[in-house]
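Listed next as structure tokens is one chain, alone, in the form predicted on its own.
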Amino acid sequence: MIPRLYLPVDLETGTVVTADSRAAHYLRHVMRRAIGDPVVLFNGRDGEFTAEIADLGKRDVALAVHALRRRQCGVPDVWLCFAPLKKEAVDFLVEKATELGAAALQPVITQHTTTSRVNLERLRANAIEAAEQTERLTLPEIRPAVTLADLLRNWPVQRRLILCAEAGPATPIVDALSELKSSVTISNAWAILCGPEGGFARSELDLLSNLPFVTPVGLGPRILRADTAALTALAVFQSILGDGAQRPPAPLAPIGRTADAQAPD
């Protein structure tokens, strides 16, 4: 296994970085690594590189860049809104979502959220972690929490929002994504709005489904915890609208101590 790290740094060929101390204590306490082996390494904006630890020190790792591995590119432009849960299905949620390509996580505070605290460092190291691992090149946006009234104030009207209702009038998901993707007037700015473990109140519900643009959608006939209603969500989001009908990259050459001086097409 090669291990592949989020730097917040510049990344350039011939360069030498020096490793954060999460990244770090990652290489020297849980990966064993020692000097020439082999590093792959991202920061969100300039692409993947291979590279190589070239010095261990006490405090710090300092890791040679080679080559670009992979160009830098995004993921569509879907935030996926949240009422703040308890801390092991947030932790989950922020994990899952980053995995599936969510742009921004956005806590909401609606009338039966009952957990309103958010930490945001927690979440960013969950969302980290799992760009690791899953060969994300960015991260997603992680945002302070909002009221759902201050949410809606300051709404781009151009963003579409995908409303996971728990009641009223509502489109099976599918549907409503089919609809929308045929539609000449579609936009490539989306969010989808999930409720917390009590729902959303009556009166929220009836003032989102009143909005522009909002669209109510159902997510079939079975009670779903929070957590999985908004990942479910965004999988058939991505399915449908985003970019989980492409066809998967072509796999990457293995990686060794020697890196090749070109990225792949």
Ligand code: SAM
Given for the second form:
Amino acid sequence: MIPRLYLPVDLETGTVVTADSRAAHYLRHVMRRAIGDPVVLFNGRDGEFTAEIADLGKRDVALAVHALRRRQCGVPDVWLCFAPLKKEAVDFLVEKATELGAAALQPVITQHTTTSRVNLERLRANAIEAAEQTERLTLPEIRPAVTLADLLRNWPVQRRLILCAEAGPATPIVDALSELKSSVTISNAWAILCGPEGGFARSELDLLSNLPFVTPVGLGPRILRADTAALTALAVFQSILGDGAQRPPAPLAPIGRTADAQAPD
Ligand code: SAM
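With the form predicted on its own in hand, show me what the form predicted in complex with ligand SAM looks like.
And the full complex, kicking off with our chain again.
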């Protein structure tokens, strides 16, 4: 399988770029690649390029950039706002939300949130790996944690907030999003908000449900774990209001030494 790497550098046909030790270790020791082997590169803004290993050092690797393989394209403008969770659950949530096309991940401290510490570097590394694997051309923005009060204080009112409400009035999510889809006044800026393991406080649900830009939704008769709920809502959003109906784009250029090389892993 062809390694696919995110590099935060300009990518242009005919240039040679240097990747860092993470890439060198991955190519040399994980994928056991050598000089001349094909690689696929993306940087989140110039599209995706075919390339090959020009030099492979211990600390870095030189990559010769060849052809544009896929033109740059983004994901729907949907933020996933979630209460910080235990390490395994938040790592899982970030990886899957990246695969599901979240544009930004916003940790939100609510009344029952059990942990307010968020390791942004680790979450960013998880998002890069997930974006490489899922063949995304962008990375989700991973934002510092804010309190629910601060989130709402600075909320851009044209952005519709889909509130996963485990209690109180709520419309089944498919009905709610289908209704929003048919509403012409809605802008294309969205967000999903999900509570912590201990759920939203009643006062939080009451406050949120009365805001004009909020749509409370139900996710069915069972109480889902916070990571399950957030990903369920994001998946349903993409199917109804996002890019769930699209197919992976066909590449513009073959990769590897022969045109029949396999797709990147
Ligand atoms: N209060 C319960 C508890 O103590 O375990 C459940 C909280 S639930 C694990 C965490 C979050 O997932 C909720 O705050 C809500 O945002 C979302 N959620 C879970 N089940 C849901 C449902 N059936 N409908 C809407 N949202 C749900």
